[in-house]
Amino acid sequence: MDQLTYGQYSLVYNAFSFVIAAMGAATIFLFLSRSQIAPNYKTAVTISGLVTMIACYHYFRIFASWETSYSVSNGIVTASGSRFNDAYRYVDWLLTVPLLVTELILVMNLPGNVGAKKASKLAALAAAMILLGYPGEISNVASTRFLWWGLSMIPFLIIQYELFVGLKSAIALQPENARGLVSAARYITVVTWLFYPIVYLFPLLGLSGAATNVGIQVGYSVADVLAKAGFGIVVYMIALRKTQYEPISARTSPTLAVG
């Protein structure tokens, strides 16, 4: 395990304290808000709930793990000898980034079963892009990760297309108040996933010894702030302003009477 100066460790600690208070909070937010959106989006928005709470717990696990995995004495870090646990981060992209597309999908509430054709094909990408990065993440050797980067690339690729220009006729269908939010999220979908296969060729591209793991774990925590509990707010907002626009009696769910 690379020597890390107290500076980079304390660096990774408090990213990842960071990304579990947004994610807590993010978590507390989307369900208490859920009174205010009609029954149409919120499952949209309960999900972006249960990825934040995903995320908060594994990133716990995370946080956990980086403790452990070194002792600080006096300013100075020494590895404890018990190896840092990076494979949660995997779990959880693999349960949370299939949602995070489902979760746009759903809101936008398209017609028929246009939506849940299109959210059950992004998820099943999803899900292959995350288990195709993961034996590339954990190797060593340069080519094996390139390798594995290229192969993840390809539904990274195909998901980025879907959401940015197979949905861009799925706007005009949008309330006009809610249009605008809509494409906006398209682009934060791009921007922060972005982030990820960048973070991932960090060893590839001149970060060495501690300074590589310090890169990715940083720069994978700011990507997962932006792209789960950001985005989340996001969809939030886009559900409220299509609540808002509907009519009063859409906006409640029916009873049920009792004789």
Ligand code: RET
The other form holds:
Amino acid sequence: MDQLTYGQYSLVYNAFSFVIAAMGAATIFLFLSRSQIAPNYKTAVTISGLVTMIACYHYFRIFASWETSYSVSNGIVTASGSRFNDAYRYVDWLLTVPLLVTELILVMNLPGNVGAKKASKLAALAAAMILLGYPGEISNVASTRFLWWGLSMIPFLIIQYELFVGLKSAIALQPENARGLVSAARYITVVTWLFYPIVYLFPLLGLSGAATNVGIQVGYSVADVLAKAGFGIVVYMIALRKTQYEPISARTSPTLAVG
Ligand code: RET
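Same protein, different form: I have the form predicted alone, so give me the form predicted in complex with the ligand.
The complete assembly is shown below, putting the previous chain first.
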């Protein structure tokens, strides 16, 4: 493992700590806010809270793994010999990325079974994208990393296309007071997701040694807060607007909402 300066070690340490706080706070907020939301959109908000909760747990483990990978004495950081575990991040994504796309589709409340179909297709593609990325993430060979990056980019681009082009027409079906936010949620997804394949390529972009790992860890941490907690709050805001738009009867009982 490469030699880190104390500053680099603490930057990553503090970034992980920040993510734990942000994910924990978002989880509590999202679960407490469910009661304000109409039954039709409650599941989307519940899933948002589950996503930040799963991430909060994984960041605890990531943080602990970081601490045990190094020992610090007198401001000098040395590798302890135990390897930093990248798998936590990938297991986290494997669980949460399919949930994130489902959350977006659910809050859009598409007609008939269109939503369920789209959500399962996008969730399967998201899982394939993450699984294809992992072999390259743990490899130190540039060509291997690049190969898996290319493979993972295939489902990534299909998802981006579906979100951007495929869901465009669904905006018109949204109540007027929520259209802007639903459109923003699509943009947030497309933009925050772009971070990941770029951060992944850091080792191939001329960053060297310790700086690469620091860049990757901080980069993924920032992207995760935006893509999970930030996005979750936007989903909650959409659900709240739609709740306000619905007739009073639909706000309290799912059976009355049918009629
Ligand atoms: C990988 C491997 C390299 C190529 C691509 C990737 C995409 C990852 C993405 C992850 C999204 C994660 C989210 C986490 C949540 O909060 C796996 C880095 C395309 C898009 C949204």
